[in-house]
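Read the single chain below, which is given as structure tokens and is the form predicted alone.
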Amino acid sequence: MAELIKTDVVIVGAGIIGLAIAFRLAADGREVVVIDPNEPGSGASYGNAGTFAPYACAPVGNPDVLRNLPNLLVNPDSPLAVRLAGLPALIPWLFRFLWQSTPARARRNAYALADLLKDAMPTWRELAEQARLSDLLRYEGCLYLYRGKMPRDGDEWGARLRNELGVRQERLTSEEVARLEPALPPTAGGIFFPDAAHTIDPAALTSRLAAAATARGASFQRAYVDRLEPQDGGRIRLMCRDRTIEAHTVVLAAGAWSRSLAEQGGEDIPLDTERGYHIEFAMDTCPIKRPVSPVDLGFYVTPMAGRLRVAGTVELGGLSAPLNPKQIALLERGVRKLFPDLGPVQSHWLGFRPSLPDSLPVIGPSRRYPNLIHAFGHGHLGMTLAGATSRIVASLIERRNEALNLDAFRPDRFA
């Protein structure tokens, strides 16, 4: 007979979003169980670029992407790739994505994202201090690099939007880029985001956050959730292969694996997967001080403890296909255009970003079951938005009146 575990709150998913929520709720005195089939922080939260990007209010789907889509699809060095075998299943998502990339919709999505991002760094500083993670964070900003031609001020939709929304960004000449990062090759210029930050070790960050949540009373279960079953009296049961966990409140924070459980709760959410990659080079001293993103190459180069990480690209093709060596080769070719003397690649990785067509996460309660809270679909901004999302979820569970307007992030917005 399967073991029955009863608790107050169950969080499905031990990525950075689930861990931040677990820590905050446990610190508030809640009885919390986190359930995940893998080690905490071992998915996209481990393999990302390690950036905290409060400037990233431009949705992935936007007029610039729409205009450049033909080139992105046919260029062999494009940061976007589509697995043809997975294309039939992707078509509905792609149509929604194109629809959300039109100017009016993209601008609406950007305003919603900016509203969420405004609290990203204050909530992260608070979280890092409380969980004693501050030594893993660096506040050096982030640099967008233009290798060929520097766009004129106002030419790019994203740059205009950031100006409109009051995001701090500084246009740099080639000489100013060289002073900021002298190891970079000559460039046309750059855009510097002074409010950005990065972590020197995403794996250590998530591991220590899990330990901090445990120290405050949260517990972790290694299991895969097969079914979600609402019970009489308002509680919800999570059916696993060898155990059942019953809780008053369930938080879905399972990233790219959240869609089927949300469906069992009555929500039809068009969640799909962006397959992201990274490679790493071992080194004692990195050639750069902060994350650098060569805009034309579509990845980030981030200095980390004992290594340089190159992370990015978008491959559409689902959860089951194996690693694509072409994407690994693309990253290596690209980073050697910046640093040709790098040694051999030390390691590589494939992970899955949970992505919605409008680039907005799903945050909020189910229509049918108010004690089923959704917190997933953060795309490229899971690390950035973990602090802000955890505060919102805690407010929903504690029923604190913080004048939250979650309409743009509602689970039923696609109905």
Ligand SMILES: Cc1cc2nc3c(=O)[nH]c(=O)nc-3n(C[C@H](O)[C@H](O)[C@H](O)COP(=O)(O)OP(=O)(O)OC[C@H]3O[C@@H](n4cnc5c(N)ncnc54)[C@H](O)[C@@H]3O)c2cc1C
The other form holds:
Amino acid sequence: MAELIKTDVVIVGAGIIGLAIAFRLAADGREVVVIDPNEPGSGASYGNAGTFAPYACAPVGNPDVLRNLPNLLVNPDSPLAVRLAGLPALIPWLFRFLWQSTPARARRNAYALADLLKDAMPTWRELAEQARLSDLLRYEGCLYLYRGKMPRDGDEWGARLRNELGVRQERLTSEEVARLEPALPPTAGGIFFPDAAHTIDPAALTSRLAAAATARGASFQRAYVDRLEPQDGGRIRLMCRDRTIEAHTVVLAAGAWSRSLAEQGGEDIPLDTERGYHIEFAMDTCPIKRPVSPVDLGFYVTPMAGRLRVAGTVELGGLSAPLNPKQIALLERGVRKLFPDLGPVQSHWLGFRPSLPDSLPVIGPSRRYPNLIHAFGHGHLGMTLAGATSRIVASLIERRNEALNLDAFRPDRFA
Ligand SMILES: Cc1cc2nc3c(=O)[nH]c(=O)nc-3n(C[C@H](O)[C@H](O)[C@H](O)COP(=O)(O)OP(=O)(O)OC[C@H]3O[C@@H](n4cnc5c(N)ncnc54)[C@H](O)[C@@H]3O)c2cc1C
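Given the form predicted alone above, what does the protein look like in the form predicted together with this ligand?
After this comes the whole thing, all chains and molecules, with the earlier chain placed first.
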């Protein structure tokens, strides 16, 4: 018979979101079990670009993307690709995405995202301090690069919106870019985001956060949750192959894999994935000090411990298709335009961003089972928003009387 484990709170998924929540709840004195079949931090949280991007309030679906979509889809060097085999399954998500990209909806989504992002850095600083991770963070800002033509102030929808929302951004001339990052080739200019930060090692960040949660009393179970079964009296059972875990509260933080478990809890959420890639070059000293994103190429180049990581692009095509070598080649061609003398690619990786059509995460309780809390769908911003999300989830669980307006993130907002 399967072993039965009973606890107070179970967190499904040991990515950056689940781990940040686990640490916070364990620090609050809660009995916490985290369940994941894999090592903590081995999903999307492993290979991302490592940026903390509180400026990134423009949703992926926005009027600029809508206008450029034909070019983005036919250009072989485009940072957006769709796997044709996955297209039929993607169509409902794509329609929703296009609908959310219209000006009024994109603007509403941006305001909601900005509301979350304003807490991103304060909550991360606090988390990093409490979990003793501060040595893995760098507060050097982040730089957008324009290689061809620098857009005029206000030409881009995203830049206008950031101005409207009071995001700190500094337009730089080509000389100012060169002073900030002397190893870069000549550019037309850039935008500097002084409030951004980055980590020099996303994998170390998650493994040390897991260790810090364990030190506060959280425990980890290596298992895959097949089924979720709400019980009479409000408790919830999670059924795994060889064990059952029963808890008073379940937090669903399984990233891009959360959809079917949410469905078993009564919510039909249009979660899909934006596949993304990275390549790395081994080096002792990186040529740049901060993450740099050549806007036309759609990736970030981030200086990390012992390596330069190039991460990004969006490939729509689901969770099961294999790695696409064309995407790896695209990243390599792109980064060699900035740094032609780089050595050979040392490693590559494919990861799955958990993405909703409106670029907003799902945070909040299920309508049918109030003890089932959703915390997934952070898309391009899961690293950035882990601190803020963990604060919200902890205050929902502790029923702290904070004035939280979570309407924009409700699980049933697409119903
Ligand atoms: C190329 C790329 C670059 C990125 N760059 C950035 C960036 O610079 N800044 C930023 O903020 N964000 C970035 N992101 C996004 C960020 O990485 C994700 O939003 C974030 O990692 C999501 O975290 P998560 O904890 O929700 O999911 P994950 O890290 O994917 O973790 C989910 C976990 O759930 C587990 N799981 C799944 N199903 C089950 C189940 N049934 N039972 C138990 N466990 C289960 C999985 O094993 C996994 O460990 C990037 C993403 C990619 C792909």
